[in-house]
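As a starting point, one isolated chain is supplied in structure tokens, in the form predicted alone.
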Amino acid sequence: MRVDRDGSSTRHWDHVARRWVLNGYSNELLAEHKRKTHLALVARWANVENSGRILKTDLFEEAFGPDQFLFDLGQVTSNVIGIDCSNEIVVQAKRQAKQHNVDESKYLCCEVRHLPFPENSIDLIISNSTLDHFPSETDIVTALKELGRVLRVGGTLILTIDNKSNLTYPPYMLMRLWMQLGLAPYFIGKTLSPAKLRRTLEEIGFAVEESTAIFHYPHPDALVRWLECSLRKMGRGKFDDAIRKGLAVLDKLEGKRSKYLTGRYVAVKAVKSATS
């Protein structure tokens, strides 16, 4: 599949969604690990039960993967909004939400750079690897400004984005070739360095209270996914606990000073200041 040059387009993500329904999700242990890591990060940086209106900036996991975590939050509070630029993804996420007995009435099709919400109307925003699917850094900044517009003063943004400081993060030229050859399942966009992300958030009017790096395993995704599939196939489930323990051991790298060299995503907790 040749990937659309504008990864933010509805047409592109509708196409990805139709293919994903057919192919399924084969990396159950990685998905399980992602879900637990995101839930732990949110629990560390926010009080979901008392957070008021919560917005998640895409619904891809909820539509297709066991790596979803919004349904878990939906068990704690019904005041959850989910958005996605693809109507196909929104429809599938709503189907999955019903199966989890979660209210999906606030799942909307819209674009994160143009949100249909008033200023200061959201209390907590969770944006996990949404903004790193845009074709330019300018798009990322536009999206961050829009998130700042709808977040209330004192509200919290929990954001994760591809970490270009990772030692195994490939040059963008290589990723562009990967997409042109049809080897990428979806558009891989630009990202910001940890320092530039912090600086950009502060310029918009956020105070960055926490910053870390999560998911400490190397690029490329295809290699990691292939390793999991191969080990599970050879061991017929016998290696599952060992894989889980291995991922848990790698997670301990978050506590090291070198965490930004090994983490796949930068994660930040930013609070909207009164002067923004």
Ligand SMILES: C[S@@+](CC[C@H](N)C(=O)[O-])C[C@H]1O[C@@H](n2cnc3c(N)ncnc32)[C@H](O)[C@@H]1O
Second form
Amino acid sequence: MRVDRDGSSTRHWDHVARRWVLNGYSNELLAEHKRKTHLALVARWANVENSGRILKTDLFEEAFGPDQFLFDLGQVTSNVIGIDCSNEIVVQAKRQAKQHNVDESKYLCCEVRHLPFPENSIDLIISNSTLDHFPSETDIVTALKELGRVLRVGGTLILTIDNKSNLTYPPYMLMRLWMQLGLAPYFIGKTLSPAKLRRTLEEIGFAVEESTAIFHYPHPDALVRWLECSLRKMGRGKFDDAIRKGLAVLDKLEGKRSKYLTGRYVAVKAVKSATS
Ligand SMILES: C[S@@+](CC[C@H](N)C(=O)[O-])C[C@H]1O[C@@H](n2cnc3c(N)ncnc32)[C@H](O)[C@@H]1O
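Please give the corresponding structure for the form predicted together with this ligand, as opposed to the form predicted alone shown earlier.
What follows is the whole complex; the chain from before opens it.
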């Protein structure tokens, strides 16, 4: 699919959603791993049960994938808000939420850079790879400031974005070409280096309490997906446990000093300071 220059546009994500509904999700084991990794990260850095109002900044996984994890949080607390700039994605996520018997009344279509919530009204924000779909770094900073505005003082932001320190992260020029050739499934945006992300968060008024890198497999995504799919089909289930074990072995790279060279995403826990 050819993608327009402004990946943050509603039209673009509505279009992606319509295609995704038709094609379905074909990487069950990667999805299972992604869901578990996100749930483990949230459990490590927040106490969901006592967190108060929780906001997730996109509903892509909830709309389409077994990689969803908001429904799992929805089983623990009903205080869950989900937003997405694509109405198609919100509608689809609501449909899926009903099937999982979780409350979807607070799933909204809106823009992460202009949230319809008052200042200091959210206790925990989970933003996994939403902010790396903007055409410029300035947009990322604008979105971070907006998350800082709605988060209460002392509230926690759990954020992941593409890690450009990863050894296999392609130059942005190549990604732009990939998109122009119609080979990317959707718009891939700019990202901030781990150091710049930390600096920016601190300037906005967050204290960065934790930082790590997650999902330790290489780019390009299409290759990893193809490999998982082929092994699963070839083995007709017989390789599933081996694939799971392989992913668990790769997870161990998070404990190494080289984690930012191998992890796909930078993940940070940032707490809003009283002085912000
Ligand atoms: C490709 S998905 C990836 C995110 C997903 N959490 C994941 O890790 O698979 C990007 C999602 O962010 C949403 N999105 C993109 N720009 C947005 C914006 N400015 N405001 C709110 N949602 C946005 C898209 O509609 C889409 O659902």
